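Form predicted alone, single chain, as structure tokens, below.
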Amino acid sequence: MRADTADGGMRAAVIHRYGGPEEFRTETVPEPVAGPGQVLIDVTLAGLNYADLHCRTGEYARYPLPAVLGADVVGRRRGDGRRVAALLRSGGGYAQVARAEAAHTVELPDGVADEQALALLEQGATAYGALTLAGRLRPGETVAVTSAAGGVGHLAVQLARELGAGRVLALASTPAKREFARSLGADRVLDPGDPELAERLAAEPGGVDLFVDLVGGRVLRAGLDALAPFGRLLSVGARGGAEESFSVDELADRSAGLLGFWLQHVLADRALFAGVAERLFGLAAERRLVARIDRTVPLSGVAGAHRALAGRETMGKVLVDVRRED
């Protein structure tokens, strides 16, 4: 059901203090106002990302309260009515109207549905940038991807294939997720909770050239142990918390590299961001890259979606239909 906002406000999922998913309230709040270099978007769908969980608790970014979270939206740009998708570096996505930097907004081609465009922009750009810009994947190389059924991971598996990887290894935590990863074209699927994970990875013929990690912790050590000479261990995104530590000697022994990737550095270059988006949407239009939509929830379902994502219950992208409340 869509709520009326005849008073000029908009409906949004709002938090008044940092904490658990129960902090979300669906409320009428003032619409944002666009400043110089900004645009307003009448939102159809917003995305839910793992980083949102850390924003909700205040661990990742502390926005002024009350706050509307959400880092990616798709909808119609005010002024010209064009279909656009945008990344929001200051939140504001779980609402019927969002304010975005014009430089972080891209127009959508006719052949790509809103759901696919939204699922591809944040997570797809992360996966593509990690593989090409930071990971410098070369044709024929062996790639391993952790959290391979997640929003970024399931796109990274497909993109690794599209970019010419020789073999793709997918790490996923449940049998259903491993079967999903296999359906995406992974040559081999592994359980990251397997106590013999390091040995199984190390048994890969020729070793792993690029290990794309979206989780952290013990899998990083297993990834390092499996690297081929001149291999790269790539950590994607800011997660917080302590990670496994490696000595320079351990890296030197393998002629290996330890790398990081943050999408913000793509956003900082408008031409680069627009080029990555064009590449992703082109692949989507040709059905060579397909984002899985795990579920679409109304504004009142944001709290439950946060719980599901935190519990690792989802596969692919979670969307919020901001036009609906229940």
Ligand SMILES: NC(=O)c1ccc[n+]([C@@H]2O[C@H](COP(=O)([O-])OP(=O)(O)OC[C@H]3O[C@@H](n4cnc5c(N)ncnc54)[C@H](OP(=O)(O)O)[C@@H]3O)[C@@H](O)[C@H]2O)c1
The other form holds:
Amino acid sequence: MRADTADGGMRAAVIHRYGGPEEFRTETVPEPVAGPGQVLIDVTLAGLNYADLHCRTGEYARYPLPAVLGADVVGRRRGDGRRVAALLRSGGGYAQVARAEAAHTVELPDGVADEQALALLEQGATAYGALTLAGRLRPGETVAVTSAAGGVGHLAVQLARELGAGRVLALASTPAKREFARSLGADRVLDPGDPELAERLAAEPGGVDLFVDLVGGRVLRAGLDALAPFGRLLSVGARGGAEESFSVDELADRSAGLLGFWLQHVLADRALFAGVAERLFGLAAERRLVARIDRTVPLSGVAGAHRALAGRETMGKVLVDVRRED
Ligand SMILES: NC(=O)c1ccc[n+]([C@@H]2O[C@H](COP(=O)([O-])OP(=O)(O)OC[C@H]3O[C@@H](n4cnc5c(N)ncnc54)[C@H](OP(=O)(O)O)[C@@H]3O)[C@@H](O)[C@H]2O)c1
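Now show me the form predicted together with the ligand, since the one above was the form predicted alone.
Let us now look at the entire complex, which starts with that chain.
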């Protein structure tokens, strides 16, 4: 069913309090108003990101309630009708109209479909920025990626190959996810739940030069122990729970580097952000980088999509078609 509004409002998936996925309501709410330096986008698709789960529970960014979550959208820019994608640092994605900073908006080339552009902008820029800006990947190096079938991870596996990694190791929790990671170019796949994960990783000939971690905890620890001399342990994401701490001595003993990455620092630099997006869209147009769309749900399906993401059921990107609410 197509969702239409007669009164000038828009349809959106709204939460009135922080909590579980059951808090989402599909409602008619006023359209946002653009301020200086901002644009309005008639949204076709919104994306889910892992951080949305924490926004929903109030553990991450606490937006004023009632709130519309969602950090990335694709659609048509009001005014010139151009096809654009945008990252929304204040939420507002799961809605028919989104307000975005002009500096966080990019125009889409004809050769890149809406679904691909949306899957690439937040998660692709994270994977690319982590590998290049933070990880400083060099050709021939051995790279490991955790959550390798996820939204960021499956792009990181492909980009590591594209950037000339010598070997790519992929960690994913199910046989289907590991098979998927292999199909993307991973040379070796591992199960992060394997009690012998640390030993298996440490047995990698020559060690791991760059360990890109999206999980934290014991997997991060196993990554440190698997590093080659002068290797880098790069923290990009964490699931919460027990976190590992390392002493400076442990790093020095391995000649290891401990790094972090936050996409915000790419977004804060318009030229850098635009350049990263252009590179990603260029690779997508040539089909050298292909985002997997796990599912596309209607507005009323946001709660179920959150459950699926939290339940580790998804591979690739989860989308919301905000024009539908059947
Ligand atoms: N630093 C940044 O700027 C930045 C930007 C974007 C995203 N991130 C981070 O990157 C990570 C990946 O984000 P994403 O949006 O692409 O999500 P995602 O990887 O698609 O998220 C789902 C995957 O996380 C893995 N996972 C591991 N432990 C889990 C647990 N206890 N519960 C649920 N899932 C678990 C699962 O893979 P397995 O089943 O294979 O373990 C699951 O399929 C997140 O930590 C996110 O916060 C960071």
